[in-house]
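Here you get one chain, nothing else, as structure tokens; it is the form predicted on its own.
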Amino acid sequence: MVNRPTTNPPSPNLQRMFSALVPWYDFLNRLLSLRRDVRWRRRLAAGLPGWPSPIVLDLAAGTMDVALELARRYPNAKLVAADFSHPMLCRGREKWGCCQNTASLGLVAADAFKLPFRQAVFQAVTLAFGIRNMTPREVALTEIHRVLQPGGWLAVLEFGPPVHRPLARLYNLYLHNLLPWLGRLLSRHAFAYQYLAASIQGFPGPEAFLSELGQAGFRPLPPIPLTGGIAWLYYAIK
């Protein structure tokens, strides 16, 4: 069952930017990652424990790509998809309605810095390509820690530094030159893809982010590089 979204005050600039991208968002994600993003999200869901019917919060849910993977992984799950962009959630609800899912889904338009959930509700929180947009990160991580049950899992999928130098050079060229040009050509929102490049460049490397997770009260597991480290998968336990 899909609930009507409830609303918390969003972060206006980023909210407007992501909301404007909705018509092109999924298409450009697939194109610009050469569909690797699909595999990365599937890997995130597959790495979580095999709970029979978990309660999971998918934070920065966007158009529900991770929520759909979680529904496949956990047919009896209770899922909550939260994002500060109402148009993103509406697009995700359309996608959910086109699939035959037995998991339940609730939608919440919410800011990650003040989640509208009581303490220790969720067995897992998933967060794909959203943590780098949350500053200060320590506030968001503290909120995530608050809503997780003791022993609950946080799964974060985020861009990061490639592990091989030749790949890093090619990736930086793509990130700062080709990506904004393609974004402007295909979506007419060049700024969004300039922002994407800058936010990726500004996100800490794995060692530093693991330290942030530890400071927020998590026990991080060893990070997993995906596609040569273009993306990184982090699991941490409360």
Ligand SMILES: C[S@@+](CC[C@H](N)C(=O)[O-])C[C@H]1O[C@@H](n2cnc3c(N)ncnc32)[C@H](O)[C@@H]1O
Second form
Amino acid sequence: MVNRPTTNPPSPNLQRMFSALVPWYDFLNRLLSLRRDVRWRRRLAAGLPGWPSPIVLDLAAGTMDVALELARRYPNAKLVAADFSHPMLCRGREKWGCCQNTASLGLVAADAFKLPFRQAVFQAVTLAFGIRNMTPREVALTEIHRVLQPGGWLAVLEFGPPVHRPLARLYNLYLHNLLPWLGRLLSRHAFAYQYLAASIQGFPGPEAFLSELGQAGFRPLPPIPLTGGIAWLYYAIK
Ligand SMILES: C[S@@+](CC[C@H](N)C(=O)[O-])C[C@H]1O[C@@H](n2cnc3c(N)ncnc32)[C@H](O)[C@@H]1O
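Alternate state requested, the form predicted together with this ligand (shown: the form predicted on its own):
Full complex below, order starting with the chain above.
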């Protein structure tokens, strides 16, 4: 039995940080990941079941790259993009307006800790590079579990530990030296890119995260390493 979350931690600093990044966000994502991020999100959408017209919540939607990918893959989907950063959603709406989508889209400014949806509404919840920012994670996962239909899918895309040691060494150098430097140089938001490195380092490895998913009431599938484990794809079923 999964209880409703009882806490709703305020996170105004995080909210402000993400909102300030909006003008640079997509550009730096592509640059700093060498465009791997586009493939990772595509892979996330491709791994969901082939429902004819699913109702999907893209949580921590940001500038809506995942929602756009879902719209391409599911032309009859009903999508809801939710994020606690209004400027992120506004940028996403501009991007959505530039594409010819047949899927329907609703935008909701909402905190993942207290989602303004009834229980068991969605067939899937997608969460790309969002869960790392949500503490306590178990509260966010419990809230996601609540809004999913029984049998519904949670798809999480998140950074993780590379699987091979030489790649891990290189990646750590990149994460702690090159990435904050590039982030500061290009976006002038040094803190955000230091935070990015620290939050990636602080996120649990696949085994521990699978166990958290299980504790939140999900049945996790085997995790999928992407680009040598720099990112991981998790699917879990309610
Ligand atoms: C790294 S971005 C990822 C955005 C998008 N999913 C993507 O793939 O590019 C993280 C997003 O999570 C949002 N976010 C972080 N914590 C949140 C929370 N508690 N509730 C809702 N949104 C949150 C931020 O505003 C930001 O847009």
